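First, one chain by itself in structure tokens, the form predicted on its own.
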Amino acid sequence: MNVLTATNLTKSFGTGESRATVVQNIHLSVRAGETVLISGPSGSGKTTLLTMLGCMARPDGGEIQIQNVNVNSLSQAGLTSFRLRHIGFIFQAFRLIPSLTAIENVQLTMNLAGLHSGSRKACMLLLEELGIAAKADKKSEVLSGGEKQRVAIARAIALNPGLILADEPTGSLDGASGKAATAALVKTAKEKGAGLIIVSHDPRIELFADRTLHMEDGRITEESRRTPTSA
């Protein structure tokens, strides 16, 4: 079952002589439970690729649905609902609150969500899972960089989205650590049946991706997929 359908995304900035095509006729889909790696150079169009697939900028051409949805059709206000509930998201500079402990920046998007009742406890399984709960008290701010990542991860899934988005999610961290946190993220997510798209350039991804496509110029260029002894 696809959770993403992308039709034909296009995506132009600026007006005029000046304006510029950054995705042109994106077709993409991903399956529940599938890691998808986009790589490419620096201004392929990747980020923006992303920032549309996770209903942050609406593409001027084409259709996006997620779990059914036409997220084309929403209202601003609709988006933002459906983003805290369908789509979580991990970035490379982790965005946790630094005052906030490791536990209460993941209770923070199921406070968001209304759901004040037993999140504490839903949290501490989610960084169980992840194998972090023995720092849950610890302010964000003392964490090493890949606790911080992992407890980036828990709040990404704290809502159980059906489409997890990761942008550059190891650039902050070394070799050892950055390969851990990627295992996790994309172990999770096939355990919780979630499509994750990852945008890096990060080479080692690919081992662990079940597709990796490469974009140039705001295209799709190239498709591989990983055979089940690349990893």
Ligand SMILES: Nc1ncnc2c1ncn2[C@@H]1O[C@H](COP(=O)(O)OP(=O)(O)O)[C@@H](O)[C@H]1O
The other form holds:
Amino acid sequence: MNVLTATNLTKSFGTGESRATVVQNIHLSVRAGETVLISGPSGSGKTTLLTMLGCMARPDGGEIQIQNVNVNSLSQAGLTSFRLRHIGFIFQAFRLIPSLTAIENVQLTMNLAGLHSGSRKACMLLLEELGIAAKADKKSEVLSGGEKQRVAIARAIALNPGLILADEPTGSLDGASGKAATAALVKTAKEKGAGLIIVSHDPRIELFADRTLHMEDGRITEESRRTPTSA
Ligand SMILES: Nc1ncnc2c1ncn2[C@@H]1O[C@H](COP(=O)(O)OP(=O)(O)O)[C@@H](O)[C@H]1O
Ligand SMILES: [Mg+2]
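Since the structure above is the form predicted on its own, I would like to see how the form predicted in complex with this ligand looks, so please show that one next.
Okay, now the whole complex, with that chain kicking things off.
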């Protein structure tokens, strides 16, 4: 089953002579439980693409279906609640609330969705899955980068979204903690049956991905699938 089907996506910025097409006719689908890496040089349109897939910006043209909902047809308010319930987003800079503890950062998302599962017990289970239960009551500002990213992963998956999007999730981490956080992210996404897209130019992430798409100048120029023997 596809959790995401994007057809003919296009996005431009600027006006007149300075108008530039940043995403050009992109077709992309992701299956439940699949991990897709999008690589490509800086400025090739990766973040713009991910922002549209995450329903934080609308494309100029094309269509996005997430879990069989055509998101183009949703109102702005509809998009906001759809995003909260169906899409988990992980940012390079984590974007946790520094003065809240690790577990409070996760509970906040659940509470926003009006869920009783914002209970401490449910959130603690998530932190355990990600190997940071021992840090649950530490303010997030005192955690290491790798620990912060695991909290951000717990927050992104707290509502069991069908689609998880991560933009340069290892960009602020050293090699070892970046690799461990990526492994934790890929494993949890697979266990929950979510589709996962990771944008990164870290070549080591290719080892974790079922499929790699390469982007240049707003287009997907190459696609490779990991063979079982290279795993
Ligand atoms: N809001 C915006 N307004 C104008 N130009 C933008 C905007 N967002 C991105 N761009 C431009 O689009 C191009 C692609 O940017 P981006 O999607 O961030 O690439 P990447 O994530 O691959 O580095 C860049 O040239 C960038 O300057
Ligand atoms: Mg980017």
